[in-house]
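One chain comes next, on its own, written out as structure tokens in the form predicted on its own.
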Amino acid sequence: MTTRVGIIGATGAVGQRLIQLLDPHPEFEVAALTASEDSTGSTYEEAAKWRISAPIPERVADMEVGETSPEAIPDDVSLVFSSLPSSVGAAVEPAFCEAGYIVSSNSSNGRADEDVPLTIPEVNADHIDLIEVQRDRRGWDGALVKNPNCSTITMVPPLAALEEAFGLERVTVSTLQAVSGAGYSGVTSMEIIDNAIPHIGGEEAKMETESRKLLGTFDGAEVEWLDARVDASCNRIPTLDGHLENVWTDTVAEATPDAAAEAMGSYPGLDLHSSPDRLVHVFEDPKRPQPRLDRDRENGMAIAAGGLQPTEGGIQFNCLAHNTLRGAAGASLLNGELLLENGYL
């Protein structure tokens, strides 16, 4: 039996990747989609600038797009997925929470508040508990949770596998970021043509905190951030999917490239419908990975690493997710999936 599900927001770039990668899906059926008020009554044909490659599925398309709050979420619907701009999801979201629905958001809203899961499945899958502390703390039957920023998720699993095995005391990181997480309008031809774009704003701050808000400690209480210093700095570049990062790391414990190379390669997944067979490829040749050639490794769930070499403190290194789909509709995925086996749905 299949769980019935929403998507908020569910005509731009990420919402149109969740219906893509719900089309088929053994464990949830899609029976509510919403947009903003300009869309609803149409059909989702009508309504969406489809951009995906694949058609729009044949069911999804005649149907009916309803209004963005609770009301338009028939009962029998237990999990809604939220691809809503942060601000419209701030507003939002929390009713729908309040209402009983658990709310799998991408949107960066509420990410680092302290009763929040914020979860990359296979790195920190016990922090889904904190949803017994926020039921408690404000009294909702349904709950938030939230998967991390497109950039954050590219790095953070590689710095998972170096953390429990070396320990990390610091962390620098550039990023160089596809033009399809900035959406459809987010950058125009003008902009990025022949150019980079060596800022995104609030980008940053996010690797910055979710980073060790993810690395961190749950003690069934509340999250310990990881202790360590983490320093970003975001650039956009004229690539179509596919965010390319440079890592630099200080460790606790003496790492060479092959220990990093062997604690990445082996660092175990899950056994979620969503979940690459492994996680982290890594690859000897320093010119990989790249973004045309790698990023739909494992349907686009899997992160790539490669060019480890050693520094004065730790280890450099390079990878890369695709930022659409690992790095947000296939996060979000995965964290429903997630909710459903652990009980929550």
Ligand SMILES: NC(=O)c1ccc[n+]([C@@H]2O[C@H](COP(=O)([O-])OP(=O)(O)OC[C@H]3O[C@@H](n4cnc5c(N)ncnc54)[C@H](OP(=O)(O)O)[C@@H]3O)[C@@H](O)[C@H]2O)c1
The other form holds:
Amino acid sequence: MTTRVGIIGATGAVGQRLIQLLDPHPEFEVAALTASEDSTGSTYEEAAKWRISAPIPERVADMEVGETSPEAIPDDVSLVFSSLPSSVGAAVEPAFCEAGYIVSSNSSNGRADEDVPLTIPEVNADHIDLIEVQRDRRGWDGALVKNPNCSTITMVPPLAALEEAFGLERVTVSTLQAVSGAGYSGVTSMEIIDNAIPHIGGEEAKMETESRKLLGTFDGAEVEWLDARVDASCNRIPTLDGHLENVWTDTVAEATPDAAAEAMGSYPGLDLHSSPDRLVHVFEDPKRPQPRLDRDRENGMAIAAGGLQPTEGGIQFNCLAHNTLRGAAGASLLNGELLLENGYL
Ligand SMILES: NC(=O)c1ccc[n+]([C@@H]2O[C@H](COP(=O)([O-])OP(=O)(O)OC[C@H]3O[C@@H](n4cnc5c(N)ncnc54)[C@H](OP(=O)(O)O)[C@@H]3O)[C@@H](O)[C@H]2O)c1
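Starting from the form predicted on its own, produce the coordinates for the form predicted together with this ligand.
Expanding to the full complex; the earlier chain stays at the top.
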């Protein structure tokens, strides 16, 4: 039997990817879609400016888009994926949790809260049990679970491998981020064609805090964040999908490029439906990974790494992930699969 799920913010860039990934899915069935009041009452096909090359799944095309409130979600739905702008998520997600729904959310609101699990299942699945602390504190029957920002997801699996093998003291990252990361109305063509923008509002701070929470240790009551300094500089470039990042690390124990490549390439995956067979694909060719060539590996769910070089205190590398798949829709879907596996649904 499949679990019936809803998608709130279903018509945007991430919502569309969720629809794509859920068509079909062996464990989940889409039962409700919501968006802004501009879309309410229209069919999904009318409301969504569909930008994916595969057609809108037939079953979803004719579904009516509802209002974004718990009352619009059928009672037999237990899991709601949220791809709302964070200001809207902050206002409405708690109401869904209070009404008993488990919300697996892409929005940045609440990611740093101490009782909100922020998870990449392959990296810190155990943090999901922070739900118990959250329910005790907030009195919710439902729960709020977050996946990190797309640029953070790209670098954290390779960093987790380095942390486990050598320990991390310091991380510095500079990103080259695709336009789809800003959502459909985020960056105009006049701003980005023949251009690059050396700042993405709020993104640097998210990379610096979320990575330390993800790589932290959960003791059953709270997450102790990784004690390492992280500095980020974020750049928007005119690629469509796929965030490429240049990362410099200082490690506690000495690391060689070969040992670091071995640690990344052998970092264990999970057996969830949407997890890739191999989480981190490591290239020897220093010109890889590249967004156009490598973002779709393993249905867009694998992380690609390359360009490993020694530095004075550690290792330098490049990494890449598909920002709307691994970095957003696929990330919250994986969290949904983890919730199911761990008996929360
Ligand atoms: N794009 C990425 O790579 C990425 C990666 C990680 C995380 N995220 C996060 O995921 C979330 C969604 O991003 P996106 O790129 O998909 O944004 P988007 O393309 O702008 O889509 C936003 C969605 O929210 C709906 N919405 C907007 N205002 C609303 C309101 N007041 N009430 C109810 N629904 C409302 C929109 O409905 P209408 O169509 O009716 O306007 C649309 O369905 C954001 O929080 C973003 O930061 C995005």
